[in-house]
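Just one chain is shown here, as structure tokens, and it is the form predicted on its own.
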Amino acid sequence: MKKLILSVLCLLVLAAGGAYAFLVLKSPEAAAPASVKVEATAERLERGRYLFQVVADCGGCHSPRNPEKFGMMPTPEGTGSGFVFPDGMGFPGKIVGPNITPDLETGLGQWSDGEKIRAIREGVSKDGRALFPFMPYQHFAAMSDEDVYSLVAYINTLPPVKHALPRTELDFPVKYLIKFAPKPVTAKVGAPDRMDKVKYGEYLVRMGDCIGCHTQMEKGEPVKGLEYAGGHEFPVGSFLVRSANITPDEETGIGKWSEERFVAKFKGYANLTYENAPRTAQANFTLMPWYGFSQMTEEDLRAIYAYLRTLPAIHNPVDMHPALAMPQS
């Protein structure tokens, strides 16, 4: 009997060791980067700027941010030079938005355009590593070929900034499980039909990763049945904000909002600047990139509104700015 138990234990140890070795040695699913050199036309540069600064808010994760400014606004200097996310935000490890300027030593200066496209839409780094899906490449997989070319064209024009940063360091087992996240984009991706307001709005919502902030998360995944219903907590330092319910629920969401009210909410931040941004307080603390989104065209904002109106209305009251208990002396 003892021999049997010992044999079973040995088999379990071997199985666990084999599984661990598999995870350690596994490479993410990846296709070779496209051999493409993106042509930087005036149209692409303008569209790329719009995607980078407004719709996808790339600068929000890849630029230094000032926690004392409303919305932790990115600083005017060093756009794209990277950002180390503060501890205590609930991430499974130390998360770093890397330097994506064309600096040869610390940025993307030695990356090909195909490697940049692969990282954006497939989540695979130049060296073959899987990127942490906080970078919303699973949504960017739907980014049209022309839009991703435009985004890369604009990134290529950023002033190179020498800013060395550490790599993201994830906790066990997430550091291995993310290897299953990347998926190659194997077919051409066409541009969304802007004449279909709802479909175009869905495209913009995916590019803005709205679900990533406006859905409660559990073990890194959106809680089923609470998509876009808000309540995701973002603690940063001594502040805490919960995301808003943006489903069409009339009591706890935006069900009673007119299209005009929706557009006006965003446009109300159009004159906000880094210089005039108010000081951060618990009552106004947010990570919503209001300034960037305020620069969105009215056509795009109306398309987003049209799509959000098609979502299931979910009743989910959210206290966005709770009064925080003061530490006991």
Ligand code: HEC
The other form holds:
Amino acid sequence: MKKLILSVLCLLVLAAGGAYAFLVLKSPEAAAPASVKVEATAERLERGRYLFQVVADCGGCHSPRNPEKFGMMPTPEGTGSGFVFPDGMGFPGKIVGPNITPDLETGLGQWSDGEKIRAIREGVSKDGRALFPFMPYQHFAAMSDEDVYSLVAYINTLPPVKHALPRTELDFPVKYLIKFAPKPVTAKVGAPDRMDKVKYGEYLVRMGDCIGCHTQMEKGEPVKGLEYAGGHEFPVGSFLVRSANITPDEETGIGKWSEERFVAKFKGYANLTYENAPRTAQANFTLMPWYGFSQMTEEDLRAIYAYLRTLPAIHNPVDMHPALAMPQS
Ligand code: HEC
Ligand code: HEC
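Can you give me the structure for the form predicted together with heme C, which would complement the form predicted on its own we have just seen?
First the chain shown before, then all remaining chains and molecules of the complex.
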């Protein structure tokens, strides 16, 4: 009997060791980068700027930010030169939004356009490693070919900034599990149909990664069944904000909001600039990129509203700006 237990134990250890070796050695699913050289037309540069600064807030994760300015606004200088996320935010490791300016040594200066497109939509870095899916590539996978070309055309024109940063360091086992996240985009991705307001809104909501911030997390995972129902906590230094419930629930979500009220809420921040931004306080602390989203066209905001109305209403009361007992600096 003892012998049997021993052999079973040995087998288990071997199996676990094998699984571990498999995870360590596994490379992410990756296709060769496209051999495209993106032509920078004026139209693409403008569309790319809009996607980068407004809809997808690339700058929010890839630019230095000022914690003292409302919404931790990105600084006007150094756009795209990278951002190290502060400790204590509940990430499984040290998270760094890399320098994506065209600097030759510390940015994407040596990357081909195809490699940039692959990183953005498929989550594979130049060297073939899987990117941590906090970089919303699983949503950007739906980005149209023309939109990703526009983005690449735009980031190619960012002023190169020499800014060396450490690499993202994930804890075990997340560092191995993320190898399953990248997926090649194999077919052409057409532009979203703007005439279909709900579908177009869904596209924008994916590009803006609303679900990433507006879904409650538990042990680093979004809670199933609470998509868009808010309550995701963002502790930064001595401040804490929880995201809003943006499902159509009448009591705890935005069910009672008219389309006009929704648009007005965003447009209420339209004059916000780095210079006039209020000082961060617990009562106004947020990571919602109002600075960018408030610049969205009304057509786009109305489409987003139309899509959000189609979500299941989820009852989930959220205290967005809790009064904190902690002393504030
Ligand atoms: C929510 C935060 C977030 C947003 C929004 C975001 N990124 Fe990222 N991005 C990251 C992080 C973090 C990494 C690095 C992940 C890693 O190293 O595992 C990354 C990696 C990248 C890389 C690969 C760089 C390298 O050196 O491997 C590129 C290119 C990139 N992002 C471009 C973009 C663009 C363009 C946008 C906007 C369309 C964008 N990102 C939006 C967080 C973000
Ligand atoms: C980086 C995180 C983040 C992203 C991305 C984000 N939000 Fe938010 N959002 C928040 C937080 C935190 C709040 C609560 C504090 C505040 O109102 O600023 C909030 C508040 C809101 C509110 C106000 C609700 C109310 O009851 O006052 C609306 C509406 C909203 N978000 C919609 C969206 C939409 C639509 C998107 C995607 C296009 C989005 N958010 C993306 C973090 C985010």
